[in-house]
Structure formats: structure tokens, C-alpha cells
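Next up: just one chain, as C-alpha cells, the form predicted alone.
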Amino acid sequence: MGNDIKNIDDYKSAYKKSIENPESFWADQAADFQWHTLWRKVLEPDLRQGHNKWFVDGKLNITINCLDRHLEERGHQIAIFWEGNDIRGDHRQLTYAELHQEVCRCANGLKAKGIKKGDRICFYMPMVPELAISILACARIGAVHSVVFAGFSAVSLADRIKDSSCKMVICSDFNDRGLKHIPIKEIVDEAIALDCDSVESVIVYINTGGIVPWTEERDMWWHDFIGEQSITCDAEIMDSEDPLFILYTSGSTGKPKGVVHTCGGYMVYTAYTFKNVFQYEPGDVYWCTADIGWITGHSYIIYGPLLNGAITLMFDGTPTYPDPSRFWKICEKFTVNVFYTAPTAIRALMAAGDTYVEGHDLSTIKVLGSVGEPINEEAWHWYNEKIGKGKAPIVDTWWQTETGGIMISPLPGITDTKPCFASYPLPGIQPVLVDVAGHEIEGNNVEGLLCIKHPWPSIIRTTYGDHARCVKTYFRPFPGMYFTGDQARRDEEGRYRVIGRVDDVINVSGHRIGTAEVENAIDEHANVVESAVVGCPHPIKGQGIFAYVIVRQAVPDEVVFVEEINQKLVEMIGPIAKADRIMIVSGLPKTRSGKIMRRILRKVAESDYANLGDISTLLNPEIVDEIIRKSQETH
């Protein structure tokens, strides 16, 4: 790739050029790819209305760059290693040549079912190679993929299908996660029954085997779908700004946002960041433990690695099944060189004890990564000492679904690392801290709201079907800047530490969940008048969900009531939204205009009773004493 970073001077030079002449810098990176037609202009920026365009009028297909261009040099090299949930040695592998053929077969299957450029396809799948194959097949023919994490409920799945009017759903029969056996096809049918009239066909991959509900005129088995399809398929030529995928993320209002990323800029940025953040070398085995239902899986299991001709490992299991040594056994089995996981997993494995790490050969690991939320210091040191043996630098990466790729991160062996700090911006990224009025906070050793000054190639293009919402969320709060929604600190050396969200979004095990979404589900319970949800500290998940609930009638059995609330959350959102604490209260602290003071509820959830701030202006200040008393009694 152009301008590969190999030392600190390379980083300083690349960063300087990317700020002083961003168009020239990114043109250098883009020049390494195959374009059907070169761009007329590198960038048309618009940080006020969110109409940022990269590689304007350039034509390409991302799968040509992920697959075709590698065939001559590395057609026989492994593209994807796959390790299944089953501990009996269930694994597969695909070379670049085999992956190319399977993508073409699937692409032809899609076309045979009437799928064309611009159509949306929803995925509700386990972490199997067929998920990667069919995502790439969508991109091959210009269809837009929308992957929904297969832990969401039928209601959440239906919301996402309806929002983007998906024409097809691709799913499995069942998913196995550890010892759990999940009826995926049943959930899909339940979702489609919720007025998902746009769905014309459902493709079902046999993952575990077993009897599933079937609608004859609509449903089709995966093996029949790809059947005797040809192993060649011409790639649809796409405009650089054509949509590549939609990925839903929770916001501060109940309705999830469909984040749209496009073909050209996303390709260039994910490829560049993958190569440099992980210092990937040809032949390295790279393992990102994320699910493809999240942006990390899109950018750093599929697109980033394959664009670089890398060997990428997919895992369809959990870190603790059958025991907490599973990750380390896989690292040893595949001689993993780069390992990228979430702080939640690190904390869970750390809590399980060092004995599960001991005896496993992790000597091939040369880079460790962390993603999804800021990693706490204790987990950082354990990861560094027990997994990296003090020799594998940790890249604590900060980025978002909306950014498409990593934005702030150490570079292993090049820049320094500091526990809890994402550290330095990557080339092309201009972070700034601002106060609530939007004034830039200069200097170091300061704290403020994190914004980005200049567009980068994989910046969010829109929220599907509602650009006004995109502008309101990301570009209107501080005109001329992208607002991340995060609060951050800059230390004396200019490193950034992301402290957390400033809106009503809870980060549970790296999954962003909107408080309004959770409250809406809780309020569906017949005995609930009103609820307020905040994040609370959790030793494994980072943040848990704390719900304050007002009831209509006295609850005879709180244990049963809590179970009912959590069942409602599982039904409407998914298991990740189960509340860790539910407190029944007689009222909620409100301003005289009726706004719930979540700031106070957060402090109570953190047991920080001494720093509640001024409560004298509340409509009902006496309720705060009641909530504190109940919290102290039940904590």
C-alpha cells in the first residue's frame, strides 16, 4: 500500500501529509487498487450537511479488490480459516481461489432469485463462512447487505427489515452458541410476520440440522439456492458513492439508525487502517473475535483483511465454551499472529484465572488489539503480561460504526502505548476537543467533547431513509465538525482517552444499546407506568443496564416481576438488553418541565451518593432520598 508506516518517522511524515494535503494523501492510498474508472476528484467535503463524497465519479467493485486481484499471486493461499462452536475439531478453510468461486456461485444464485443492484438483503446468521461468502456476493452484484446480529429478537429484526425494505433474508436453521441451541429460522418467520411485506424470499443454510417451519413458495435451502450455479460471475461496476452496506446502531431515541457506508471510500480506509494498525505482514494469521453482526466484523474480519490478501480467522463460538481456555487453544492451533478482541472477553477470561492460559503456546502472537469500549487498566495489564508476555504491543483502538474504520490507535512497535488510552490519531484523522458551546479546547491535559474536523474516506454517508436524522445527530451539534457523541481527555503528550458516551447510549459488552429502546420495551409490561434506564458499572461487561421502574399496582413477587421485565426485553430487543438491576420506585427525579434527571440516576447506579449536584430545583427532590435509601438497602 502507498505510504505504509514502518517506523515513527513514517508515521509523522504520513500524518503531516494527510493533514496538509489530504486529497493527495488518500489518492496515493487509492492508487493501489483496481478501478474500472479513475475518480474525477478525490474529495467533495461537506461537514455541515453530511454530504461528503470521496473519489468522485470513480467506478469499481470492492470484490475485485478483495478477491480477483489476488488470484494470480495467492490463489492457493488460505483466505479464511474457520473454527466452529463444536469442540470436536469442527473447522474448515477456504483459499482465495475457492472463496472467489463460492462468492460467484452465490452471486449467480442471488441473480437467479431476481436480486439486482440496489436491492437490500438482510442476514441473520451464525459466524460461518457462508455469511462472508454471501456478503461478498451481495457486493459482487451491487446489492446492499444489512447484517443483523443473530442475538436480536424477532421484533428488533423486523424493525431493521422494514426500515430498509429488504427483499431477501438469508439465515440459518439453528445457531449453537456454547450449549445454547437457538431456533433462528423460527425467529425469522416470527419477524417476517410482523408486517415485513418487502421480503420475497428466505434462504436457509443448514447449520446444525433439525426440523424448521417452512413456507413453500418463499423459503429455499442454501444448497438448492447455490445448486449448480456457475463459478464465474462478472462484477457489477459500482460508483464510488453507491451504498455497500447498511448497519444498524442504537441511538438515544428508540428507533435504530441504519448507518450507510459506500464502496470507494470505505474500501480505501479499511484496507489502509488494517494494514497499518495491525502491522500486517504477508502470511500472518489474523484473528478478530467479533461477530460480523457488528461493524468490527465487517471492517476487520471481511473487508480490511481480504483487501490486503490476508489470512483471516472466523470463530463461531464463545470464549468460555467448553472452558475459558478456548481462545488460547485456537491461537495455538492456528499459530495466530494478530489477535483482536473486546475488553469484555478479556475481563471474563481474566476473572476465570491464569490456569486457563498456562500451558498454551502463544509465542506466535506479535500484536494484540482491543475494540468496542475503552479497556480498563487492570485488564490491559493482564492482557499485556499473560497473553502478550510483555512482547506483543496492545493497540487499544477507538472508532465507531459511523466511522467505518479505526480512528485513534497506537501503532504496534512504532508509537508508545499507555493503559486506557487509544493514544494518537491515524493519518487523515483530525480530532479536536470542544466545550458544550462548540469552542475548541486548546492544549494538553484537557477534557471535552470529541469531534473530528475533516472528513475521512469512510465517514458515514447517511442514515438510511432519513438523512435529516444523520445531520441532526452527527453534523448539526457542532457545525463544520463530525460529533462522535463521546467525551475524551487529551494528556500531556497529546494522547486521547475516550471516557464514554455523552448521550443516552449504554455500552454493554461493546454493544451500543439506546436507553429509549430499553425503556420502550419495559413500558410494554402491563404493570409499568414509567421507567428510566441508565448504565451502571459491571465487572465483566463494562456497563450493565440499571432500570428504575414505577408500577401501577404493588408487586406481590419482585423476583417474578424482574423475570417478566427481562423476558420482555429479550422478546423486543434480545438477550443483550436484559437488565442487571431493576428497582421499583414511587417516582423519578424530574425537572419542573418534566424531564427525567438521568444524571442523578446514573450517580445512584454508581453508588456515588455524594456527588449528585444541586437537586433543589427538581419538581420532586424528596424522591432522590427514597431512591438512595432503596439503593443502599438492596446493593
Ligand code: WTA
The other form holds:
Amino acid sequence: MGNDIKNIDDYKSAYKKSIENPESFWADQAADFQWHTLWRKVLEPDLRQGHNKWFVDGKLNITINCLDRHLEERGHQIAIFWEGNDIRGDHRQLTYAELHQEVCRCANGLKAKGIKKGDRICFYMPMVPELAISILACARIGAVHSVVFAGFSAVSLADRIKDSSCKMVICSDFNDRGLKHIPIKEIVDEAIALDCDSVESVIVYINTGGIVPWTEERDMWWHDFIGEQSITCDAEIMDSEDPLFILYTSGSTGKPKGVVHTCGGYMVYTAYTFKNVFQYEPGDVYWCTADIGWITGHSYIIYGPLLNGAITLMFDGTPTYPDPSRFWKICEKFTVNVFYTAPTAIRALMAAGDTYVEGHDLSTIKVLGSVGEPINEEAWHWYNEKIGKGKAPIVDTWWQTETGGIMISPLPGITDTKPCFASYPLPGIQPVLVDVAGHEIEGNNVEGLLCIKHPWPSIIRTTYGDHARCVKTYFRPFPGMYFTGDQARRDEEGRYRVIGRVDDVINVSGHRIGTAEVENAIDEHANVVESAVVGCPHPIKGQGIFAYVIVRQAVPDEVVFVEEINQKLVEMIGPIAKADRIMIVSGLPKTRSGKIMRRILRKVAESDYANLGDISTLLNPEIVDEIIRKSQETH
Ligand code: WTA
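Please supply the corresponding structure for the form predicted together with the named molecule (the preceding block corresponds to the form predicted alone).
Next comes the full complex, and the chain you just saw is listed first.
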């Protein structure tokens, strides 16, 4: 059976075993679960072609392991606590027995609508328990869920629906976020009108109430969909390597890609990492503030916690509504023991001032987590002192949509913590640093491109509909390894510090945005000839979006122009893609072969004018002076 890590010796021996004998190590972890048929082989690795298979020919259903398996022991224990946007609103809760029934009812509803194993279902929902219920219902019948963050625009939603030809969309009428009232159903209709021919039905959950547009033969209310369905539903028997879900994420080129995770390996890895990284103990209240539209919500609000029979809290609001004490009020109200959030939220709450923290009882918090972007030292200390009172270790967890689960992280109370360092690899994870030529950089106190040497159970299986793209992005750059796209340092003691992306991806408030997507949207503006987008330092968001734009005709009013560009970004991508700075320039620094020299643009965006490097090879070196001058004038 799988062993939990409780002290440093456990960690060392688990790590050693996981490297020396990975198959036996992961077989031990997988033995904790209920399998319909055991696997024939633990691992069939193929890091060159990206065909890594885990628990080969094993049969299971992840919802049996999330729900049915717990009924006897903890059927009456809370599975999900829910807190809404409105502070005066009632909270809700579901026990494991109730969640099981609701998932079965919804699964039967899906079947009644003709949904079958392998069909794709798109979600565009607020953070309500019905989202968790219907995601699990998909998994119960073997349908593949594709959750789209409900902050994305109709255009982005349509792209994602079309890419995986989803048969159904499950959405709400409206979402409330802070004081915003978002017409979700209207956006879904707009998206479907953009040639989403695969969509046969739309299920609408009444979240706030209000009038929504309706297409009679296609749309159905959630309550009618659930209707009189039975509260039991046999789980579909899935192969370990059958897809569980698709989650779109931005890359350096083209449109977002659909990262595919499969049933067996993802289950084993998210469960293992959840219990060990958070040192979860039965009865603890665990709260991850992420949105389920991102991987963190998939792995560490739904699957990881439920696989462990944990109490997981879902929050449908924002950290600053009605004021910046909201998180701490919720921690106190639910006596939260483990709290997992993003550096951007920590920075925003830190900036709001300590008075919002003071007076809240945070004494139940044992472990604090951070995810999504590098946490700066100041935020780390504030989090440690003001929230953890110096007594709750911070786990700075590094991982990615593609890795499925946490890869590098301290283990609270077990390994040491150091500000800004994700620290040590978890068992089964073999990080390496390489130079651009792909040579491994050995020893400590070094920096390089972060790769992973051996497959782990929840490694990305493919990018939906385009395996060649998956191989090209992750497995071809450094043959025989998985390439993360991140730059990292290894300190004297072997701890890892992830510095940031080396590709054209910007991390805005922990959300990955491809510069190419932003440029495409800006170029849609009639007066734009060309644009180049880079990241710039931002005190709250970590990175902001800095756009250099060449215009066709002189712009009479720059404020209006900036508004228009941002409108395009909201329309094509969503509010998260609004630019922080837009600079009109007469040209972009280009190499003689016509490639934009982004390095220079990045340095200017960072106001680092002294380190532009060699610009003599540029086709138009004079443009650099203009860009620097403008940057200094407007900063
Ligand atoms: C960044 C989020 C530094 C990194 C789970 C990675 C981090 C990208 C950390 C993945 C961390 C995530 N320290 N950087 N603790 N965690 N990142 O796919 O650049 O949304 O490649 O997954 O976020 O973002 P994604």
C-alpha cells in the first residue's frame, strides 16, 4: 500500500525508491485505490514521442474512488463546503453521500441527453457545487470534460468548443463576481453562433435568476435536466489511458492547446501529491482559492481532495469583495486548516494593509500554499508572518497544466522552506537543468532550462487533436526529456527556484497568456499595422502586458485608442488580457531576417535600458532609441 510521508526519512526513502524503482513505487501508491481490473504493466515510457502510458490495461472509474469508496466510512462527512459571492448569502454544504447522489442524478441526466463515453462536454460556469457535480458526472459516464474559465470571451469559448467539438455546453444564467453581473448564457449563445455546430444541447443552471435568451429545441434548465433522475448510476468502466479531461492552456504560438489528461495516472498522482504536499489529515478543512477553470481547481479543489476523502471548500467570489478581509473571514468561518492561493492574491491583500487581517482568528491554519507564479520575497514574508503567524509552513508549489499535479514543493514541517524556492522535487520527479544545446548542467548553484527526465503518472498525454504539436512543444526540444518552458536555478543545497517562462508566454496574475494571442487580437484593430507583446513587471499581477503597436494613421487621441485596443482584447480573449501599457511606435526592432527582437522589447518594458545587448545586427537600430525615449517619457 502507498505510504504517506511523515518525516524527512520517509521523504528520503520514498524519493530514493521512486528513482531506483519507479514502477514498484507507483504500483504501491496505486494500490490504495479501487480498480475494476488491475494494470498489466505499471509504465510504458516513451519520452521521445510523448506516448507515456501508466497502469497499462488497468480499468477503473475515478468517481468510484472520489465518492463510492468513501461512503461507508465518511458518507455523512462534508465533502464540499460552498461560500458564495454575496457575504450575506447562505453557505451550502454537501456530504459525501449527498455528492454521490447528485453526481449520479446528473450522470443519468447526461445519459438521457444522449451523452456517451468519449463525448466532450464544455463547461462555462461559476464556482458552484453544480460545477463539481457535473464534472464528476461526466467522469462517471466516461464523457470528457473541458472546463473553460468563465472570464474568457465568447470568441475564446467558441475556439475551445470547436477545437474539441463539444456536444453539450453546461453553463449558468449569470455569474456574480464582486459587483459585476456577467451574462453567462448570453455569452454562450454568442459563442455557439460562431459556428459551433457540434453543440446539440445547452444546460442552464439558475445561479442568480434573471431573463436569458433561449433556443427552445436546444436549451434546457438544469432542474429539468436533473428532474426525476435516479440517484444511483453505475460507473462506466474506463481504461487507465482513456481521456478524463481536456483543459486549454496558452502556448507560445497559435491558439491555446487542449492538454489531455487520462484516468489512471492522473488519479494516482493528484491523490498522492494532495495528501503529502498539504499533509492533509482526516477532518481538516482545506481551501484552494483557484477557479476550477484552471488546472489548480481541477487537481486541488476537485480530484485530489475528493480522492482523499477530504473536506474541500469552494468559493465563488473575489478576494477583495466586499473588502480585502473576505479571505480571512472565510478562513475563520470555516476554520480552515490548509489554505492554498496565488501570489497575486497575496500581493493584492498585502497592499490593502494589515488592518484587514487583524482581528480574524486564523489560528486553525496549519499549512499555507502558493501556486501559479514565482512568489516574491516580500509577499512570502507577509504570508508567513501575517497569515501563518510564523507557524504554518509555506508550500511554494511549482507545476503546470501539463504536469497534472504538483512537481516541486516543500513538504510542510518535513523539508525546509526558503522564500522564492519551490525547493525539492516530489518522489517520482527528476528535474534537470539544461543549457540551450540540451547539455545537462550538473552540480549546484547553477541556472538553466528546466526539464524532467522521467515520466510521472500525470504527465500530459497529448494536445487534443494534434499530437504532433504536443511532441514539438514538450518532447522534441530536448530529446528524451519533458521540457517545461521554464527557467530555474538550483541553489547550494539542491533547492529549485523557478524564475519564469523562457518562451513567449506571459504569466499575468498566475494566468498563462500567449503573446501571439494578444498580438492577434490587437492586430484586429483597423488602425494597427503590427504589434509586439511582451511581459513587464507589475506589482500585483506579477507580470503585466506591454504592447508595442505600429499604427497606419496618426492617432488623434491616445486615450481613446488605448480603450479601443483593450476593447478588442476583452472581446477576443477576455478581461484578463487587457494591456497594462500600450506604446505607439513607428517601427519594431527587427533582425535582418525580419524577426522581431523581443529581447530588446522585454528589456525596455522592464526599464532595463543599460542591458539591451548587441543591437548592431538589427535592420533598424535607430528604432531602439525611439522606443527607449518613449518609454522614459511615459513611465
Ligand atoms: C508558473 C499552474 C514559479 C511557471 C499550476 C509554469 C510557477 C506556469 C509556480 C504554469 C511556482 C507555476 N513558482 N512559477 N510555484 N507555479 N508557475 O499551466 O512558469 O497555469 O510554467 O499551471 O506557471 O502555469 P499553469
